[in-house]
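So this first bit is one chain, no partners, the form predicted on its own, shown in structure tokens.
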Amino acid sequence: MNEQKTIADWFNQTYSKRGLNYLRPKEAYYIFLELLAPLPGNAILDVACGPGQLLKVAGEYDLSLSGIDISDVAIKLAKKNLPGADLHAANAEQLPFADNSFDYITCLGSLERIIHLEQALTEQLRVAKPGAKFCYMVRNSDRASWKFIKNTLGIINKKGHQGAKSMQEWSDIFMKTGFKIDHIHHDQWPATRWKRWISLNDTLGKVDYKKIQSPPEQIEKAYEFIFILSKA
């Protein structure tokens, strides 16, 4: 419980100081919806939703919006941005939703921060409808920059429970817990951010934020992975 509070306190402080500046811009979240290809009127849950950047985009796809986050500061911000959404300050290991509630579940950049990961994944399977789709973005421990930061510099955010796993390790965990892996993609934002930069911060309107890209580097070395999953 003390470890959970430490994580919650770190995120509360981070969102209090930085707000939306802690996150990627809204445009970076379209790709996750495109990969899920949601049907209008269906229900989506964003686990570790923060101030609601993904849910804000999901609303443009005419979805019913729900979210949870361990940070009550983040949830207060999300409620201001999304007054019609069902939002809760809650732990991902004990979701405040009924069985078979959601068509889509997302968790971006946060699974590696959860203390009891398999319990949290089992909870997400519980609240997912039969045939539900999942979109997870997770950190890659085989990335050279991660190895340098962790092994050479020894800089790890322990208060925020920062972590990473290899693509094989993530795959094994998902399959063991009860998921089927449909697709694995590179994190799309690094390449898109580069296009934004050469397009003068997209003032020329040339960046297609919904286009799925395949960077030249091997996917095993990606900065982060995007897993698209379904119930096994």
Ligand SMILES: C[S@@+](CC[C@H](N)C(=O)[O-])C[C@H]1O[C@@H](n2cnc3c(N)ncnc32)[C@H](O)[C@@H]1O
The other form holds:
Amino acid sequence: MNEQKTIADWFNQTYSKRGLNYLRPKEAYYIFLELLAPLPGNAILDVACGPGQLLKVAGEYDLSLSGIDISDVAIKLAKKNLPGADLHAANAEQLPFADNSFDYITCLGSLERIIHLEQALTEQLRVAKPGAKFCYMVRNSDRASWKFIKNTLGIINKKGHQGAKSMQEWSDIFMKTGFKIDHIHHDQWPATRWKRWISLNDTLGKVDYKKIQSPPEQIEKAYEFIFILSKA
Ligand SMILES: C[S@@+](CC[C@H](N)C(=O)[O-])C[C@H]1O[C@@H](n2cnc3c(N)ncnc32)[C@H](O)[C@@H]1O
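Let's compare: the form predicted on its own is above, so bring in the form predicted in complex with the named molecule.
Below, the chain from earlier opens the complete complex, with every other chain and molecule after it.
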């Protein structure tokens, strides 16, 4: 079976079995919008949008919503979740949009899943308007837990094309393909999830899911990185 079909089939099966439970809860997605600080009325594209969790939150910021995903099961769920959005089952390596279409482009937990990464990044630059901002969450290969899973246990999910790179490797790829790096943040969810547990899922006080945090651990060791980028 070809590699791209294996990846799409793995995600189709995963979403069919687990639906939204495969992903972080909706509250985890506010931080990406807060980091982008989008202007109401502007257009956002979420590449590899899954069932539409990020776009659901983006709707609360009055943005016009577009998304693509390689999994048609995910896109069916997203269409139910977001009746007014422009959603397509498509490969990130070939985006079904005109040049200069979007003010904001997000791609969360997915760049490492794409076979031809540079092609996908070039496509995102093509469909972005001049001055567009990008928000990417990507996995860190220098994290001890990743090294343990990969090198000691050897349980990388190859069917789902799981992967990771160091902060330097991600930065080099982004700059080489034509992005300017505005900021790199720690993935915010590990710290926020603790607060959520301690508050017993918001029953002992409401967790502020929009607050941007700088955890004390070195950024190079973050669980995942959030890159905020613009066109170079
Ligand atoms: C870990 S999930 C993240 C989903 C979503 N971004 C989120 O954070 O809620 C990875 C997603 O990447 C999608 N994906 C993998 N390869 C892709 C490709 N080449 N083009 C488009 N989507 C892809 C999968 O179908 C899956 O929905």
